[in-house]
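Single chain ahead, written as structure tokens, the form predicted together with this ligand.
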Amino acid sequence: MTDKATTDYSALPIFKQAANNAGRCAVIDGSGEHSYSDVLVAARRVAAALLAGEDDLREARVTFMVPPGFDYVTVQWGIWLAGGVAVPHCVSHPEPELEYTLSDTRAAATVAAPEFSAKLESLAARHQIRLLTTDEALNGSSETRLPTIGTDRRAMILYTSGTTSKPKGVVMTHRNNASQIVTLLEAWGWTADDHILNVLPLHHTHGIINVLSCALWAGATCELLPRFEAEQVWQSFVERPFTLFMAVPTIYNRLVAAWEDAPRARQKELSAACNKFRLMVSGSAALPVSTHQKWREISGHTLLERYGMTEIGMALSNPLEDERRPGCVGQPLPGVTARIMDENGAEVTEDGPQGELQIKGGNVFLEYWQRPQATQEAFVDGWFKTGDVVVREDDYFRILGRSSIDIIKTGGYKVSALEIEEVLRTHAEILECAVVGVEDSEWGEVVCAAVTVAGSKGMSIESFRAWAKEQLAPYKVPSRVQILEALPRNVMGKVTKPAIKKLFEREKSDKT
């Protein structure tokens, strides 16, 4: 396909960059290789189908449920070209989670890959939302006149769990996205010769910004697998000319485990395949020092660990050229300002004392969607309060943990204990429940639930988990459940979550 577009891409640099790289390979997926020109033409078709004769979507929210690949990119870009706000669904979300996103965003339209259209059909009908399949969306005319989009428009809403019970929509403008991308291009030395493998889900910032958008802005090639599978990733390391890889610690743990299970000759082949990479990055959760060391032994690479958050993209990073310190997340990225505030609200100016990390910069999101109060509470004097407790040692930041026990990081996903509890309380047999995150060598933390139940027969854990999978994303479903006579409480009658964590930790040490 050739792009004969006359659209003015100048306000959205990612499109301008793509037009400049028209002939280069942008995306490789199961359907083959696609040039930047292919992406632009297809995105214009999607935009035309979404506009359906209108001149501009004017920030209407368009959700989409499309697996990682060429169609994902063209739908995301088509929404942007039409002036809409792109809202990616998680492809493994069950109906209640999909419905929440559709209704919270008050979506005008939703685009579904053919395999997901049946899942979205009745929801779209119930909420009077226009449903298009990707085939229909790609049927628009690539000659349609498109609106001129300013960089301060809302571009994307990503849902993130917090200390409130329901996930909040984090709104990013095109300028926020650009700022997050440009800082990483500079810090990690991206060039058009880079070739990156994406195995991350594309409803979160790690996959969307750090991998996909950075690659497409740089004129590089992004190769996408539909999902992570350790053997397949190792095989693609052997076969494909990658230069970059980015993943969460659980993925590195899985790759280490698969390498350890391989026969000696295969191990040598896999290790040799890592030589062609120029950089491997870890983030989204704390990288255990043991994984850092093991990966270095296996691959010869010193992982670059960085720190980020949906609301701010990436904020802190170990250096590309200088010392990458295990257990630390480095320094503020270009254009990002960081400060540490102690519990009295005073800034920590020297190395040593711990405090909350706060962030300022063009990378910081615009607002929580339709939640002015929550947005206001998230900032102090223009600084975004991350809720992460950090310390600076010898100029390197180290993440010590979160200020709330109700935020759990599992497999790189942030989940809210309160959100899960609210769902568990709707189970017919559960009277009371408390959800905690418990340390785990594979997942970082695993979601654990202590419950009390009605009746004397108890509750089957298998049927409970099967039920929970219909309500919650797979990563929010409690891995372990204990049925208690009563939940531990303090003298005020408040459930004591540290005591519940201990119950699960004890259960684990009893088993090992």
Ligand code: MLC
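Follow the form predicted together with this ligand with the form predicted alone, if you could.
The following holds one chain only.
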């Protein structure tokens, strides 16, 4: 691209940072390397196409369905430069979920990569929404006058996965995003010399903020793959000069499995490739201690575990330099305040007692889109109620589970599903497991476990329960077990426990 980005980008800090790094490599994808100047120029073109002669989108919602890469960044940034609110679609979502997002946000426009335009065309027509392909958006002029965008404006809507109801749109302002990025740059030591590989979906805060936005704010390089494939990632580790990697536990488990399947000489090559990294991070789900230990053996890295959610971005993290404790998510990040509240609404001020984690800070979202009641219920005295039950141990936080999903009340005991899962994963024949509580007239809830096992014959449930009784207190031993070929998961690779609960509820119904 030969035309110049002439706008003063100082209104939004991320653009000012990009302009300061104009000549550096920003993005690498299947089409090659792209500088920060390339990104800014292309983003201006997208903004001009979206504005179509208007002076400001004034927080109009613009959805987009673009695979990871240069075009994704330019569309997202173009929406922001035009004054719009960016709403990324998951590229694997079926039509009903796409339609829900378009309808719920009352989108004014949608941008699609050519391979997705047919998927969105009928939906856009049905809802009378303007549809632009990335080719159309990128072929305009970059000389359009752009609006001045303040940091208090809405920037992005990300949808929570939803359990008992439709997903809610989580609204983040530019200030929220900036606060989160600056916090993570400080906590994890980002510099312009960093080079990170992204294999995470870009409709979720983990991929958008922790990886892509942090890299581009720091003046670093973000290399993007269209999807995760274990062998391809390992080969990238060997060939590319990466310094950072961030992923979910499922990805680390698959990388471990691929390493274990490789010949000994290849294993040595893959392990040696990890030496160039300065940091590897795990999040979005609980990291099994066994995976933590195995990855350290393979790579030499102690994974940095952190805690976050869509509404708050990242809130807690193990330290970059000091002790990283397996099974713990660390301490509050810079600029974040955390507290634990017990069932009676009193703050827990000492180590030991468990309670709900509540968060304050510039990272906390603005609102649930068009849901004022839900927004009000999510806060108490300005603190966001995470719904996660935690305990503090020597100033480190440990997540016991979701108050609604992972905390099981059985026979008067309060039991952590995550704690039981950690024990079950040590069984020689269990590959994966998920523990849920299912309503029971006698016990309140009974502990149920869904597992996948190694080998064609599999284990017997009787022998498994006998083993479990030797590992767990009686009230923690699963009273019902199902052996599955695979655990149900969502697009982020997280196990969907509501679906597992339904399996056990259906089993009980069939027996009665």
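If you're wondering where the values come from, they're calculated on a predicted model, not measured in any experiment. Numbering follows the first chain given and starts at 1. The term rigid core refers to the most C-alpha atoms you can superpose between the two forms while keeping them within 1.5 Å.
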Which of L202, P147, G150, S404 lies at the hinge where one rigid part of the chain turns against the other between the two forms? S404
